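Let's start with one chain on its own, the form predicted alone, as structure tokens.
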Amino acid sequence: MRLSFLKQDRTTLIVYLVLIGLVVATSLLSDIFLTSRNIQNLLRQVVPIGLVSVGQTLAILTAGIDLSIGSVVSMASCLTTGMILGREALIFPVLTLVIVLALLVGFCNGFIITRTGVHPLIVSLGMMSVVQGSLLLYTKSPAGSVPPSFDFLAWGKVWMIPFPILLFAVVAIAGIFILRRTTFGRYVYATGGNEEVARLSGIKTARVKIITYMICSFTAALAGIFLASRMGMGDPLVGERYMLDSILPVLIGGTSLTGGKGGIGPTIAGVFIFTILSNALNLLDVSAYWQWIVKGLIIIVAVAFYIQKKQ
């Protein structure tokens, strides 16, 4: 176990490096990168994309996947400014029916996948197909509003420091807590490192799992919430992006497809690298469809190198 965390503590090291690197090289590229209001829109950026990316590191920990991550956070974005329509009473319960609803698309995942033994990349491909579906039912273009005192969540201070920073910040402290100080987390690696073994050795594997995919919704439909605050309204196409950026991150931080192996140290790493590689790329005035392109050869590559790697 302590070999093993070396091993996961050196590819950490390696992926801060990484970014450390990138840094740099985008600030000698740019002179506006370092800009005040360049950097406090990158950080902005970085909150969505690092919450769902800390609940899918643990889907993938256990050798699965949430593609249904998008749906989630529309349907959080959509639900929230839809029923809350300005009133400001209506704030905490419109809230707490948003994460209960996550939760239970999180619930759904894990509960299908554990009793039918049907891959998770299926399963959550469905359920995102549901989800989405559902939405368009609801509102096929962005509606609803927020009350001011709603725009606290996107654009709120804590002694000086952004509120959406410190939520992000409270969310991936938790998550390294829970994955490195906590029987749950021994757990989860156990049942990505080898399910059979685990659930032999007395992990319920079924409840790890169910978990997992209730913690991930969860966390997407906190990044949801958040899009509704920054945009004042809800998009049902707002989380389209977020099923192949939630992945990207993980990937990049060294997380292995096949579970067991990574963690959410190295995925905000990630989340710096990718964030920071879109946000050059624009800088830069590189066409869209080549950012594309970029984002779909840091996935062959990753898999790629890490297949190789544990061959």
Given for the second form:
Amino acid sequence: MRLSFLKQDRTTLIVYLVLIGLVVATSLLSDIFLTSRNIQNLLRQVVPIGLVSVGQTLAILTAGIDLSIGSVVSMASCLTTGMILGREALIFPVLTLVIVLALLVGFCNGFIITRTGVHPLIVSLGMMSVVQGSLLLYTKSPAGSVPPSFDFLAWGKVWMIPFPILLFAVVAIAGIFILRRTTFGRYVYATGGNEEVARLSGIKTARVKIITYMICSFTAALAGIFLASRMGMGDPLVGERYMLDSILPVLIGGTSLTGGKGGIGPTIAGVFIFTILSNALNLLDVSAYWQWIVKGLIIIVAVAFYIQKKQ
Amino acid sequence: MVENIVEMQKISKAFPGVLALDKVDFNCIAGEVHAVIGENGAGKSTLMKVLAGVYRPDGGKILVRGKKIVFASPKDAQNYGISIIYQEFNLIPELSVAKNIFLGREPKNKWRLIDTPLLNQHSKALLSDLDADIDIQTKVKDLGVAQQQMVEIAKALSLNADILVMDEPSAVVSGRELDSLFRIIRSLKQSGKTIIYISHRIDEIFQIADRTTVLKDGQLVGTVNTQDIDKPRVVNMMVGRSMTETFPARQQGEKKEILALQNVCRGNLIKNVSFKVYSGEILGLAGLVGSGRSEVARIIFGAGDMDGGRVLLNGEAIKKAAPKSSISCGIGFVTENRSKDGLVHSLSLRKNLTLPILDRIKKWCFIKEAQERLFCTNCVKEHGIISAGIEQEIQYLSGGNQQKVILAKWISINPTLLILDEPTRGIDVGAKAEIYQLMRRLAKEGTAILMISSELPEIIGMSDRILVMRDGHIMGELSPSAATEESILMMATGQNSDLNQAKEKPLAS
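Show the same protein again, this time as the form predicted in complex with the partner chain rather than the form predicted alone.
Next comes the full complex, this chain leading.
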């Protein structure tokens, strides 16, 4: 049963083999790589990228994309610290409000995309600009503060496991579960695979897409809140890198930009490949500029590989 | 001694699940206008695409000017002077006429830049040779269809083609525009070009063709001199087939009104269409492609809009039509184009099969997967779907098995009305027979079936009643016992009236 699953899902297998190979190679090249300090450092980088990549996987599976993720990360981080301002009693109301606001952004993305037929790339790009602009009107520099208890989100531990890792694991497993086991998950694949067939089969494809973009923004909000806790303040530009950092792991994982094929499992491998690669290049003292070049080439090679494989 | 400029010998071409060409011989004399006719799916276009180097034949050989050649690409064929003008034009709408004609072959000046004066001069010359009054600076998107066709012809001539293949040119132009197309074909012929003219309209061949080749079901029926034959004989060659297909006997179930259309309209496509469908019957809807048949189906299913009229299901008017509500009312819809809007190719057989019934096999929002697998396994068994298992990706199944999956998918909703748009297109004889059996069984069990088909034997063999559409109108109802392929074709093309007109006015030449 399990074996037949691996046979069919060869892409997932390949991605995980690449990941294992990368871990082995890096640990041979660097003594520091497998130290507990480096692993903790690595995992802390994995969390925000992993969270947004889970959301982005859903959007890309419907043959869409969400470029506004980065701005929602920034928004969540700034609003959280800016409104809590060190008052412990406000943590829960503020977090609720931030998440509701993020869901609203996602709803707008999905609503505009399904109503107007404008390509998701353009809608979410516009939305990114709107959210980022509004945020810079709110604050132009890192701002706000959080009470000590808020640190738990980034630094706390539950049964020896760092809380953020637990959060990421829960989100990832929930994502995998939704895609594999629920009707909504099935509808996501059908909508991305062939929207007209999905519609003619009685699926409300517009609703599926709107929910997808809301999930996307939700994961971005979680990432933003985590970053706020990690840094102790909100930064209006902290999310900038997550537009690309959410897309690249999805592509490395082999999820197709044309929709309907892929999954969160391979995306998570993609997240680890992506972060371990940065980590390894850092440990090997490769300059940031070379890192850009290497990452750029890897993404092109990865996607070219998947296309060749398909043909 | 006549010389064959093109000789195609024993050409075969198979696509997954269907033999499109079966050892077809075709030859063409230099300087003639040669018509290739046949019904939809007879293999006309496939044969011409083999000639133009688009498809590689699985068997047979091609001789051009007596020399055996193998075309690896359309470019190869062009080098041998063969050019094909497709139904869908290969023009770039945003570029001017002149730029389109010489696209990819622009004349260059000594600086290796495009020599615009020369480009314009050549384009003008080509178009004036065709007597076409088209400004070469106009963008193609601003031209009418007939003018675009002229540009395509000019483009073909600019390649120095002396064998021109026209793929159903009359599908896009008619009336006066068609007359002027014929005039151009005659003058091209006079200047020594060979024209191969594909059509399924019988009238045209008498106006234009020296010789006519008739194809049917991928086989050659024969090549004849057009002047030696008449219209009934051509119709007979086109449709009169050896009845190798046998249709299961009719067994009508209980009869009660399921669906009624009242004066349904949709723009220019559908005009005042009214009819009823009863339980336990198969209603055949015949007509040419583009006569509005598929539009009617989409409207009934709630996938297409209508401007006026009413659709009643079980006596009640449908207010807000949408596929989802249609499905819950028990309407199933097998679409015409299996690969475009029939299947999600990236999903497995299982996931395609259960798309419309997921709501029924879930608890909360979780799919009961064990139940789903069991259902699919049973379905595959019941309908004799041949696959490597229910987890196989649907795109790797043969056409016939894909179609059976689609049918099984819609049968699983227990339809009271099943709409089948070209249910047996592009599938092999065995799968066809199974689908016919299935349709009969469903009708007997009380399902109302609306079957759209271009295959006339299928319409006559399977329908309990036959409606014929033309240009968005229902032209009339026939009973299968009284209908012949000829009578349906006459009704669908309106040839009776054309015939009268032809008698009244002398042939212009």
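None of the values given here were measured: they were computed from a predicted structure. Numbering follows the first chain given and starts at 1. We call the rigid core whatever largest set of C-alpha positions still superposes within 1.5 Å between the two forms.
The two forms, fitted on the rigid core, differ between these two forms by 2 Å or more at the CA of residue 294.
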